[in-house]
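In structure tokens, one chain follows: the form predicted on its own.
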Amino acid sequence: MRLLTHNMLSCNIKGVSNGFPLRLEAEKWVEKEVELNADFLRGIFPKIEWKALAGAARAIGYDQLPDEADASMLDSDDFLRRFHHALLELHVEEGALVCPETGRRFPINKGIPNMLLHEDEV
């Protein structure tokens, strides 16, 4: 699971009002090289919840993202490389996503987060 995916997921358990961001508990992750596409990064940047991305990156040991970011930083090649690496090249293979409100754990196996809800959570 890429951190891009993590940034788009939330806990949808019935009655949960604070289901984002999910806390990332990574047990295994890998780096997979992907060609940098600056236009894609500039286009996706406004859709990214930055604090969630930076926090997830730190959870797997990548501390090269600033705590806050704004669109003016997209002019920096160094910032684009770091943003690209965190967003698209870090893949969580095993671990869990944890709802910030209920503590419900959603497992990540072989890079796929299982966000299926139990019958009583729907």
Given for the second form:
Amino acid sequence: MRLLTHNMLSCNIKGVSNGFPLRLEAEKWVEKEVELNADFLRGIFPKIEWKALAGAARAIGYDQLPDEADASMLDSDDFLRRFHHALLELHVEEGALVCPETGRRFPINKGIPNMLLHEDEV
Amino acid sequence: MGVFTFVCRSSGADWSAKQLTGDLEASASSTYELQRKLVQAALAADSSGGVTSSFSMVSPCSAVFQKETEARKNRVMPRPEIQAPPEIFYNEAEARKYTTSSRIIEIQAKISERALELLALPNDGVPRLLLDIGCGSGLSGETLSENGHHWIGYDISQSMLDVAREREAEGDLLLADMGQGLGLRPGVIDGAISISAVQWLCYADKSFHEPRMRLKAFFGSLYRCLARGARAVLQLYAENMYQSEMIMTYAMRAGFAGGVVVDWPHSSKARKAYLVLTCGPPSMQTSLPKGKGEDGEMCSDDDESGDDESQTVGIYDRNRPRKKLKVNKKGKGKEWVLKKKEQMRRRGHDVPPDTKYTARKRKARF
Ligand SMILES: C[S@@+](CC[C@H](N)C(=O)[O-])C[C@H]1O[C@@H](n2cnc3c(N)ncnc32)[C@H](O)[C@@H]1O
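Can you give me the structure for the form predicted together with its partner chain, which would complement the form predicted on its own we have just seen?
Entire complex below, previous chain first.
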């Protein structure tokens, strides 16, 4: 799972009103280099919750993102590179996503978060 | 050899079924469980081979279940949806097929390409963030990756996801049940495809499953996570009219506009139905494209011989070679159907009588 996906996921347990962001507990992660596409980054930027991205990146040891960001930064190649790296090149392999409201843990195994809900959570 | 017809009734949470002419019967706590028992009962009474079956609701608490055994040559397996829940049906062996069968790979790729085309993303070469719902082993997602897009795949089967990982699917994979809702922030997704998966929601696989609630949760969450004006294209195999109407109803209730595009409507095998849904107010974009082969253009639909391994995927794709298309230009009229029926009768098969309805034109549906 990349941080792109983490940034979109929100806990949907019945009754939870603010399931975002899921706290990332990472035990193992890998880096995979992919080509940078500035158009994609500019398109997705307005949809990104920056604080959550920066926080998740920090949780896996990448602290090169600014605490805050606005669209004007997209003109900087340096910013784009960091944004790209955090969003698309870091893959969480083992760990868990934790619901901020209920504390329910969704385990991540072999890179795949298990988001299945129990019968009483639907 | 023959047809088994059961009348099914529910009282409270339980379902029971009685054979119309005969004394087979069964009862169970869900329609899914009931169908499975009936298939087994019928098979035990007549082991002449595979079966086809259909379950049609007559009212919320009654239904007719029909099961037909066929000669070995035309053997068809019951729909996967009534054999077992998806996370069980798509076990390691089944998931393996999705990597080793070049036929399945090719068919799923063709359907995915068509779905992507129907998504009608802006033609500007910019990668988008898409969903692949019921992504399985990643065949459909591969098409998205090849076109440069990023995707998040949902699937309920661990075995299928394991294969997807092995195949180095480029999208992110989630082990999740679409019937529980997608769990995404609002308005963040640029488009969604789903290939041969959504019909699974029509079956109550657990005693606490309520297909209507699951469809509602699925479509509601899909609508919310899509950006305004974004589309979802769902290719699906509904078992009957009742199911397709139910699926459509919940899509519309969630707020979607759109409809069904049917490619090759006149072919029983190549026929593919795509639910094309648009999020947000109707616009120019909302008008539906035409299905392939909608007006007389034919796609070959040969005898179903030599195919006793059955999948929920059709055999022929929409891009038949030209030559084949021409040969079948005339299609199969009433005459052809009557001839075939006579042939089957001579071979001792149980064939419905010929009436004015035989081989009539049918309305497009999925
Ligand atoms: C016929 S396969 C198609 C897989 C893939 N889309 C492809 O084209 O190769 C259908 C998939 O839907 C998945 N599925 C069925 N019900 C589901 C549910 N409720 N939630 C998520 N996935 C489901 C199954 O596990 C299976 O992998």
